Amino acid sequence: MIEVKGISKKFKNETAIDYKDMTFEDGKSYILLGASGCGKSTLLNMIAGILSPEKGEIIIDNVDITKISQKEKDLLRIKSIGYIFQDFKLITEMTVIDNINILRLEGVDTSRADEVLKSLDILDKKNKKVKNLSGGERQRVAIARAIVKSPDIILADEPTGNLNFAIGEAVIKQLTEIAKGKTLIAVTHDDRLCKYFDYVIDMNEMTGGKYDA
């Protein structure tokens, strides 16, 4: 279970975006919509502990994240938590196994690699490098190194963000199949995905403050 608790962020410009408390519940699927700057992203990355809240509480499975340091936070999100990032941060000279199997230089055991590139229909691309993949096929190449090391937990942020919809509509479907039994909280603009998710939140009602952000 997740968590959120009075957390507001601060950022350099001195806007502020200010949260209302949330609960993620464990094996439920989260989609949370919005107007860009409202703070959808920088949610996820307070979750993820890439940023941290000025104050409030995120606990992660009875763990309050905002009370421990960057490298515990690290290691949660390398144990727990696949990310699926809006720019894909894949290395697009490499192939599609070597994207995945740099995990393993964080201890991330990838040896699911083919069941999962077989589940997302691209085990056919796996010795191609990510350059020669269209839109569709990196999107699910995305997936898939966040999904190989089993996580607990899977954030998404705008994981049809650079796809047509029918391709976007597409991953989604086999998204939110893959991480049934686990807490996947996706980020998008897109309210026709809602169907394919437990609940829906609207950031606009979740958030206070400037959102300049």
Second form
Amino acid sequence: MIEVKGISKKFKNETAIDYKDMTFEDGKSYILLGASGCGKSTLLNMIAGILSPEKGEIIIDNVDITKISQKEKDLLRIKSIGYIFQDFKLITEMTVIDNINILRLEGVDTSRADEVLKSLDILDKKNKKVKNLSGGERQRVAIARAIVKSPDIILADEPTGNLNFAIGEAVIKQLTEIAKGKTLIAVTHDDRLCKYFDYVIDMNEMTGGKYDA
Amino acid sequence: MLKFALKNMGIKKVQIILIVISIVISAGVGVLAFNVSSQVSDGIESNAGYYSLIVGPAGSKTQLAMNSMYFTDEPLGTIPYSIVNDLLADNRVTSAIPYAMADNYNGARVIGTTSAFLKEKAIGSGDMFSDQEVCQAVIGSSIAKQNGLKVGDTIYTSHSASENSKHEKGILVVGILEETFSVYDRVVFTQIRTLWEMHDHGDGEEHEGMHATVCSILVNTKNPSYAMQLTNEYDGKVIEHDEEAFTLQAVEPMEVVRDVLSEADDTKYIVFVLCAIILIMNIIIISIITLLNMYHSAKEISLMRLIGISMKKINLLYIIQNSIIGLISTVVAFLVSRLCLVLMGDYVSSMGVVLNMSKVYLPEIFILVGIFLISVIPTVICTFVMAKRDSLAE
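Now the other one: the form predicted in complex with the partner chain, given that the block above is the form predicted on its own.
Everything in the complex follows now, all chains and molecules, and the chain you saw is the first one.
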């Protein structure tokens, strides 16, 4: 379970986002909707331990990650969290399988790679360089890398942001299928994708609505 | 980790090849310069001090000494053989070895002398040529290898490079010297009368006055003061022989070699200064290349940090990568320097020194280890700085 309590994040331009308390239950899927700049991606980055809030608590399985070291946060992210980045964060000169096997540097077991790639219909692209893949295929590679380690939590930042709606919807369908039984938190501003998730959270509301574009 | 490091290097092939080439060129030049200058000095020093004085025709002291000890250049001329007997009759003299240079065998010098000339050298196979018999030879190991010669074979020497100038009389190979990595490996040694016979055409006409003449006489005395006395006596002496006047000169070889080496030392000093400049440039170039490499890798590093790879592992990855580059570069630099030694062999042998490809000097190891460290240390510093500035650490 993930609990977000009284957190606030200040940015370099001195604007601060105050978040209302939120709880994400184990095994449920959540979609965070909201306008650009309302703090959706920032919340995901704080849950992943990439950013730290100025105040408040983020409790994951009874551990307040705002109080642990960066090393422990790295360990949490590599072992328990699968993060799908909006811009994929793939090494484009490397092959699909190498982008997944990069996790082995931290001792992550990637033996399920073939199975995961198959479930995402890109097993045939396994030895292709990422630079030669389409946007939709790259997104699937990013998903594969995030879920190959069977994380308890999957965070997806605008997973369909670079795709047209048809492909984006197919990707979301696959993602929610694969993430069944895990905690999935996805950020998007496309409310047509809400039907695939257990809960919809309006982030405009959760951050006081004062960041509407 | 190693596998991933190699894969990561594979995607930067061009960049890495350029880094390796830059290190190989600078390290290779440094190692080669040191090796060649050291081997040339060692080669000259190794033959110095065998003889107390050398008596020969008037002319350049250096040419006389270098021709008689290192078979370089051309002889200054000839002097009568009778001087050998005069010297042997002198009770201050322990040995007087005649030396004549004439002819060649497939480009290798043919030296006429006595077996005493080779007393410091070991025979690898066969025996020493006889001082009583003519047309026997002991050959250097390189000549044997290059021409596929073995004991019992007959060689035909020539007066010049032309095939037509080959002597009809053959010389029997009775021994092959052990490899010495000196100019002795590329010379044919025979009894001095063999040369006289080759040049005596049987028609009573002596060819180029070879008969009963020598190019120089290598003398050993009972003590150094006798050497000084004899040098003074023979230097500038004019003797009459067969109605011909011969002006002699006598040189103390150690003195000549000392002069040559002092010039070589100046050259060596210049080489060391150049090596030091090259090494400093190396440090700068390799550091800049490494920094640029790390700068270009910033995106890749931030990507790895975001997916959870720790800074420690990333640092290790880059240190492994640069260590591999450093190792490959130093090994290739060493191999290139050895290849250059082979290529330079013919040129340096004309100076009387045979370069030994397998000869490695301790400072060369220091240079190579230094180059390796230079290629790795900037990475260690970079990764240390990156770890300190880790964007995720707060």
